[in-house]
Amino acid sequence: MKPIGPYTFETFKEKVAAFHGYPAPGVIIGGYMVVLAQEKIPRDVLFDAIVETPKCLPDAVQLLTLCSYGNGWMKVYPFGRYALSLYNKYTGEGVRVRIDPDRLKAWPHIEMWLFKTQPKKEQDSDALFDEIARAGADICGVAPVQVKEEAMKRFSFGDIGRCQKCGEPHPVKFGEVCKACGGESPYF
């Protein structure tokens, strides 16, 4: 069983349990990824993050670096691809780690899990744990990658006021009137 940083397969596991709900093979394995993209990072590198998907890989990089969407250190794409990027907070230079399809050979219940050719009741989760814990960040590809400008920048409210309709507070650049009152609440 590989480690995964600082951890053993199974500590990780159990953290991985704690944070997120159960022990997702999805988190573990980004695990592996995020461990990956910081060596191959400069180590005196203040660096934010990229993600790619919105499930389980967020929460692999809010497990091992200081990296979360709370903080906007970490950009979540929702394009469904299994990657994640380091980069340089003001350069915008880095590495860019994803699940390698064509590693995946070797390892047919991570590959079924990736894929999802199989239901995931019907998957056999002691096989596919275990297949992770042998292959660690062997089934991942690595590239450098050099950020947009744009994506680097920080979100901001700017100003805030009131809302002419409910008078909560909300960012003047949305108008008058709160998105939510505009239209746009999840709310009946």
Contents of the next structure:
There are 2 protein chains.
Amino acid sequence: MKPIGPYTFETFKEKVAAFHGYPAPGVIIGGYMVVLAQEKIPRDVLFDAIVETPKCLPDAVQLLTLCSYGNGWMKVYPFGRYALSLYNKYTGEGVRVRIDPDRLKAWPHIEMWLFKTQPKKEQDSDALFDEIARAGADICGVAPVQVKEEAMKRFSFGDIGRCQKCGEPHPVKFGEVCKACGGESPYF
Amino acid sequence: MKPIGPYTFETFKEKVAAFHGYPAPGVIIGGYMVVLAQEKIPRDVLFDAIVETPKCLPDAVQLLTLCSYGNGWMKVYPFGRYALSLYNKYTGEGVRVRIDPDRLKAWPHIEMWLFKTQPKKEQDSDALFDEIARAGADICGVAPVQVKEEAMKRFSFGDIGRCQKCGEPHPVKFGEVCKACGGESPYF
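What about the form predicted together with another copy of the chain, after the form predicted on its own?
After this comes the whole thing, all chains and molecules, with the earlier chain placed first.
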């Protein structure tokens, strides 16, 4: 069973369960991906992260780096691609790690999981974890990337005022009325 | 100094620093907000979370509950409102906690932080932390909410195929070509 950075497979699986609610295969595979990316960028670089799916993978980044959703150092693109990049936050130079489907021939349960060729309930979870632990980062492709400037920008809400309708503080750039009062509220 | 659920103020501040990169005031205030929401919903309810800003607050939810960005039990609305809800994931009944600006009269540094009336660098960080620790959840308003069904839906990428251009696995519902090849790539 290949370690995941400083963690044994079992220890990392427990960490995933404590954070993510259950030991999701995707977060564990993601752990190997994050560690591989960390190994490929210079040690002293301050990096930000891009994750190309909101599913599972962001939690691997949050567990193994200081990039989090709430600090903005991790950006999530909802492409549904199982890939992530770590890059120098000042220059945009970085590495992208993805699951390479051409490397999955030897790992049929990982292939089944990635392409969802069987419903999750019918997948053999033990066999899947066993393959994940033995494959480690062998299923990954790595490539250098240069992040576009617009994707590196820090985003700010700017000045804060009070919504003219509900009175709650909100970004004045959104107008006199907040987004929720403007019709986007998730509540009745 | 008021505790934050099972944590002392100082212990939680250290947890925030370890996860978020630094002890952000917003995540610590968020801690009191999350704990207040947890106290207001029935103990045995399986809950999901809605956070109304991507800034800081999502990390408080991720540190104190099993709702994470990667497991989809926490949804983030980019309204720029400092508020969150925890709600029964089956019925949508829940509670919303917000910072109530009318309660900030006694806490001028928190008010300055929330409304950004001074640049961050000119704010008195010690005085701000002192107020946060003494105010705890006293600055919060709480109200029951009913989450709309469309906001409760689990989102799925559906079937996975290979992009006709780059060959990477991606959701077939996005078409023959993945979002990145379709022009949305954050990389050159």
